[in-house]
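A lone chain, given as structure tokens: the form predicted alone.
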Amino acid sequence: MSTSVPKARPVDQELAAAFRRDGVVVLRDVLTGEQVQTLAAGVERNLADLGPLGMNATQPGQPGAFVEDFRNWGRIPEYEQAIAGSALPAIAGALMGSTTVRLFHDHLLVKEAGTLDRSPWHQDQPYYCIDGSQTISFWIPLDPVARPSTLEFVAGSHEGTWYMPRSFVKGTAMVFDEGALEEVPDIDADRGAWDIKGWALEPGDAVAFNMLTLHGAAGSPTRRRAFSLRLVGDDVRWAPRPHRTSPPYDEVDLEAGAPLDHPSFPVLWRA
């Protein structure tokens, strides 16, 4: 991936500490309307061809689709094109306060209109194969998100923590063996105990959020396209798991402990 520097607008203390302490924040008209047709272009060129890691996630029986799919950074160009032309990169070093910011991977996530499936709460990071806290995700809707249908938020659960990965669709232990990890709380039997956080969303609005933060969201009734890219900082390390991490990284041969100089997590922004 080519990379350079965009010219990013600031981003103020309040907004890096409010991401520091709860976790999560949004950003509002962070992508052009040129950057959201290209992402656009590319999920639709992503749909009509899966890679190896795609997948239809909905519960079997249930009406609509739940697509995902991973890292096709490097086979779809509209993803390449709009990652490295966008300002995200250093928003990221921004809120991470890092002075490089790498590549970790894309996500596509396309819940189609009718989908009734909810992404359950979870944490990102337990499924991957890094340690570090200097992560960040930005989750970008294509499509207007409604505020229940929206992507929901635990503020501060990305402080200490660790729940137990499970499979959306199974809920079988991934990553970790049962019982090495805390099992997620009921958060949706007394959502009232916990602040939750979640916004409408337009099309250039992004929320970025830690790989610890919990999250979860609802089916839609509209068709809901959301693309995710998944960045790290200085202090993330690479930590080869007892399980098949989500999404794997078969090619990548670091130690453990080492720092993510691979091709497959290119640099796309330094201080």
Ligand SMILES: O=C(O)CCC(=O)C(=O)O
Given for the second form:
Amino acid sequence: MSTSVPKARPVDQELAAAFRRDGVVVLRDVLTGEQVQTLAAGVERNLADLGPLGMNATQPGQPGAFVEDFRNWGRIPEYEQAIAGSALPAIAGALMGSTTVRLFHDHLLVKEAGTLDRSPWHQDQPYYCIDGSQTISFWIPLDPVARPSTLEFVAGSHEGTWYMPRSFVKGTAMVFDEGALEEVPDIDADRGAWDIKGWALEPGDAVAFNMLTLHGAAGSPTRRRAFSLRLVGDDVRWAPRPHRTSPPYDEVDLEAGAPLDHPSFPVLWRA
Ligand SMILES: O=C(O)CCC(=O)C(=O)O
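If the one shown is the form predicted alone, what is the structure of the form predicted together with the ligand?
Now the full complex is given, and it begins with the chain already shown.
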């Protein structure tokens, strides 16, 4: 973890090409020690006072805890403080090839030590109310993450099929009607058949991935706090779905097909 403010790091073409090709890249030392500490303080504040969308996604009877919360940007000041001054919004613009970067939402994902629950393989965009291809999530660990516990990705899976979003806890269909989308393939049944990418990570590192890239994670023997920052670019449009999305945006009254020009989606960076 670096302790100084990193110099503005232009995203090199090779990294942007890898993001376009694989739908995921790793960014080392992208946050300063101070930014990590600020974010971690926000996570602790958030855990002590979950918002209305917060939940424990641990399977009943399983050890540990898998705690999630969404959309706390407006009430946990450390989130904006850490991210707005960071290199991430500009990196998002460069990786997405977008002239504008908006916040879509923040997502807290904490596995307490000894949690066995997997984060099942899934894509994120089918859970959301957006269409478009200029999307990016930064998965930002606030504790060291060993390779077996890290978030893994199927390289190239952002290019095609949309898979059915299901509740992590109950496995029930969400957002779309049952049968409306293809099921996520059983990747763990034959891991060698897929181009699976994943990295051991330290605080200060992040992985950046497209919202259609298939990803999943094992449980964690050690505490694993992660903050996911979801950002969108120029071509993203509002797309109402048949059922409630995760997270929901009940206050947003945009027309289908409209750009996300709404106070719920503040612009974090412009070219
Ligand atoms: O943190 C995890 O275990 C899952 C993360 C995830 O699915 C995401 O950030 O989209």
